[in-house]
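Have a look below at one chain only, the form predicted alone, in structure tokens format.
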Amino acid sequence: MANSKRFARLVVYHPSSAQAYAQWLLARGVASVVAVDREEDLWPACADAEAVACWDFPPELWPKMPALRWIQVLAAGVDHLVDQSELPAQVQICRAVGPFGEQMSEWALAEMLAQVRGLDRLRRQQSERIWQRFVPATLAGSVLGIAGMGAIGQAVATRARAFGMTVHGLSRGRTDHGADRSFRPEQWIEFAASCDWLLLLLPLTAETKGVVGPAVLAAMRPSAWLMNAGRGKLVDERALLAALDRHQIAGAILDVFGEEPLAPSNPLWTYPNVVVTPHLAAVSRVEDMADILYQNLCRDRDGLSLMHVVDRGRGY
């Protein structure tokens, strides 16, 4: 931690919003900020940086930054940094926690409601001027399984209950997260079999990579939907395509993918029971991320522990 009452020398690296972050911080008295929006301009701007705020960062620069003490990730995921061997072990990585729950809840509920209320069918009927009534389904009484019951998962659970849903939660850590029924990672098959909707919000680690594979997909109900807004590589894509071909599950709603952007040739685009959204279930807004960054800058200035420091051994 910093010993003097000054803010850390900070580099904000962001391809589109670096200046906006710097202006937000400057308005709150943080003057020691260098804003960089192009990779080629990072060196030597970051040579004496004590803190870096970024999403992605050239790993070859980490060993050249002897004063660096901590990194604030301007997003929820940190797997891309945790795996970088070039990053010295003493440098702390801080996650962004807090602002994504509301957005993720709206995405999940919007997509589920679109399915049960038949919105695609209604839009097609309207475009063809067809008046044809039918009986929509409802979310009430169905089971939403949330894999990853951190702050975001708990926010989704709260809002899902307002629609009369029962929530099952799978978590590696604490079990007092408010789910109606709790499962541990060793209970994946039982967990998957219990859900009408299976929402993935897990971090990507060695243990979770490809966790939704043939066995989990086979355990799901034929009427169940898989939803992934965590990390793309949580799902074994080949196994998912095979499950869709065999009608093992009702469909998939996917916001994240192993390779992004999703290639035009990827067969997931072609399935009528697959919904593709372009990694926007929860986006990093400057005002939200800047506030988290500012809080950690103040804590660092005052000699306090930083918020939401990643356990690099666990991967999150």
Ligand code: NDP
Given for the second form:
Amino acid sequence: MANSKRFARLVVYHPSSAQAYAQWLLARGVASVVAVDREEDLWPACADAEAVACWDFPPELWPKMPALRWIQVLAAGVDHLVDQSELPAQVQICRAVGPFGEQMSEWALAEMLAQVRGLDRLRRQQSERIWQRFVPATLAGSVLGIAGMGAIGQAVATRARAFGMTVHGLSRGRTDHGADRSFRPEQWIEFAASCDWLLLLLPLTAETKGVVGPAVLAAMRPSAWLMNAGRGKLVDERALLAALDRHQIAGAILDVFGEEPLAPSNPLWTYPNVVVTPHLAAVSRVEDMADILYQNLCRDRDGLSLMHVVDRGRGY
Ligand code: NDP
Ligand code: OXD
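Having looked at the form predicted alone, could you now put up the form predicted in complex with the ligand?
First the chain shown before, then all remaining chains and molecules of the complex.
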């Protein structure tokens, strides 16, 4: 139950920015914050917390926090928390929504434009002082398939359309997300076959784990690129390596991986048609996350329902 007219007792747990969050909140009158940047300092600091803001958190502490009512995850994805059995069912998990769409769009468009405009080739030519003209391709007229037409997918769709792309969207149930053509999970094969670029912006859930496997990869056009900025485990990595070896797809642009950081021995580093970016497509900036956290603190103080509450049963 919310506490009328006082802010919840909050623990902000973050390895590098806990103090920055606390200062940001303090400047707005939230004094009930304890900032913790090391796991070993969490207990007993969190013992009477009513709210926690964090990325991850040691699950064994949840049952020892009887006053805990809600968690503000300082990120969009919550796959690391939703199914923790230690977390009591009545504790609400809120995620971050809003600031990621722009960043993700720029990541996706930058990477697609780099391919069609031949940026690597041009930089190489310049370094060798070679004047060699060629006809770059365009994004205009191509189909971007977005698996996961949520907050981020919709933002990418809007910006891709400004480049003349047609957007095909796949979602779980909703079809009102503004794609030019909408697909449901049972239409994965048809969806994959319809795209020039297949961008994964799905949450990782029991349903989406390994969803891009041999069948989806085989359905993709040999000229198509797979892009993953959702979660690494959406893709069956062995199947992807096999598809790359067989030239079943043109290449892959990957921001997320089954294991992060990507091990130096992972073969994905070595493919000329694989682009690896280190999970930075859309980062959590302190000012953005603190603002979302503050809005929820105010709503909680005022007895209003929290924003962006995750459906723990659904997994996102
Ligand atoms: P949302 O919850 O807003 O959107 C999720 C979308 O996925 C919805 O359209 C939903 O369908 C769809 N979906 C869920 N399950 C399925 C399924 N089984 N089959 C088909 N579609 C499904 O999430 P966001 O857009 O905010 O974020 C998406 C993900 O992006 C995050 O969970 C995170 O993993 C990742 N991310 C990565 C970042 C990075 O830097 N690489 C940064 C930020 C986020 P419906 O609309 O019907 O509910
Ligand atoms: C997120 C992420 O989920 O950065 O916000 O991956």
